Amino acid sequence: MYSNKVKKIAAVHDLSGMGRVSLTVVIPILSTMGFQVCPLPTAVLSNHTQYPGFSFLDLTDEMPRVIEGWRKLGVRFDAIYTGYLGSPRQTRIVGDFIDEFRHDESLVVVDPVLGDNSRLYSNFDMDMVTAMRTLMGKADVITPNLTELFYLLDLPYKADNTDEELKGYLRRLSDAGPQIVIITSVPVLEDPHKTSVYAYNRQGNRYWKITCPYLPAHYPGTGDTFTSVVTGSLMQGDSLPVALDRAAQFILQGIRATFGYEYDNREGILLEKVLHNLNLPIQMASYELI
Ligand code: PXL
């Protein structure tokens, strides 16, 4: 049956007041791309956890009440996109939420937010890693960065990996459930100013690589930006390599928009200056089949 309704995305992330991460990034990006974003907040923070201090209101006890409200409304989501979760118990609540609120065509995206630059974020420990491994099994798409990849695979971090090694990691994570696995923030050894993204789609058994002319780790929230654009793009019906290109291009535009200013990188990229670009056709095609 023909339907022109706006697609609904449940966004399960924290709300951090300062420093453009999580819901303050996910909502504007996916709204601009034409989707209705329904937030299921996991925590409220004064600012993200890469600042030296932060307030933290854990919403684990509130989440089942929000979910109960949605149950009464009889809502189902066309996508469920999870990011920063505050505790292992939350990952279990979110797992049950996915089982109940997805439908056959829904896209489930789990960004296993655990750490960056080879370390776990403050207030996460190995229990959180184990819990994230279980949640990952329910996803269609996962987007770990290189640090998160090694925690999920229970391997020691190493920055230097061959294409063949990275393909092996992608394959192992996909074997645990997700059809699409995307690894972000892979250093390019020959050029310290670049990073690569590697991706695998089990459907078609193809591996992709794109190299980005920037270092996202310098700007918190670029992981959330990347996964938000990929999610919106896949929901629009773009192929995986086109979705990756859109996300990489958008982050590059955001970083370029910040260059001209005296600026505290912890605030993230100047998203507001480039949001409108999300509705333009992509300008570059930098993906490679590997
Ligand atoms: O984007 C990752 C992220 C999300 N939410 C919070 C964070 C971070 C990264 O530091 O601290 C609260």
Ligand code: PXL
Contents of the next structure:
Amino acid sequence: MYSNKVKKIAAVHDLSGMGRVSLTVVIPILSTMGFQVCPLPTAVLSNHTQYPGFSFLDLTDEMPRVIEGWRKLGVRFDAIYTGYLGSPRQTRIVGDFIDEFRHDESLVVVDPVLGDNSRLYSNFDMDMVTAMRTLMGKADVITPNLTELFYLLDLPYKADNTDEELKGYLRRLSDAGPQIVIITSVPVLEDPHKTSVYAYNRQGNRYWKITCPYLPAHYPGTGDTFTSVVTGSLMQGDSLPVALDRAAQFILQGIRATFGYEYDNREGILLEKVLHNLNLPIQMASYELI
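Given the form predicted together with the named molecule, corresponding form predicted on its own:
For this one, just the chain is written down, with no partner chains and no other molecules.
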């Protein structure tokens, strides 16, 4: 039967009052792309953790109650998208949620947030890595950065990797469950002014690469922004390389819109200036098949 209903996406992320990260990025991006975002908050923070201090309300005990409420309503989600999870217990709650609520046509996206710059985040240990490996196995799409890739594969971190090495890593992660694996924040050998994204789709057995200019400024939330655009793009029916292109271009537009302001970078990119670009056609294709 024909249906033109708005698709629902369950978004399992934390909520930070200051700084454009997690739900304050996920909701506007996916709403702009035409989806109803249904938050399952994992924690509420006054501001994200890259500020020197923050309040933190752990919602681990509340998460099963929210899920029970959705169960009673008979809600059907078209996608489940998870980001920062605070503990192995939260990953188990989310894993059970995915098992119960996924269906043949749903998309499950897991951003396995574990660390960056070759190290785990300070509140995580190897138990969290093990729990994330289990959750990763339930996903259709995962989006680790280079640090998270090596932790998930239980390999020592290495910044310089050839295309062939990266293709091997992608394939190994895909063999653990996900059909699509996307690695972000990959340095470009011998060119510090560029960064790249690599991806593999087991369906079709194809590897993709996108290279972008690297701007000398760090903005929290760009990982959440990237994965949100990829998720929305795939949900709209785009191919994987087009989804990667849209996400990479949107991040670049956001950073360029922000770069000229006298501005505290910890607040993230000025999303409000570029949200409308999500409804424009792609300016140019920058992906390549490798």
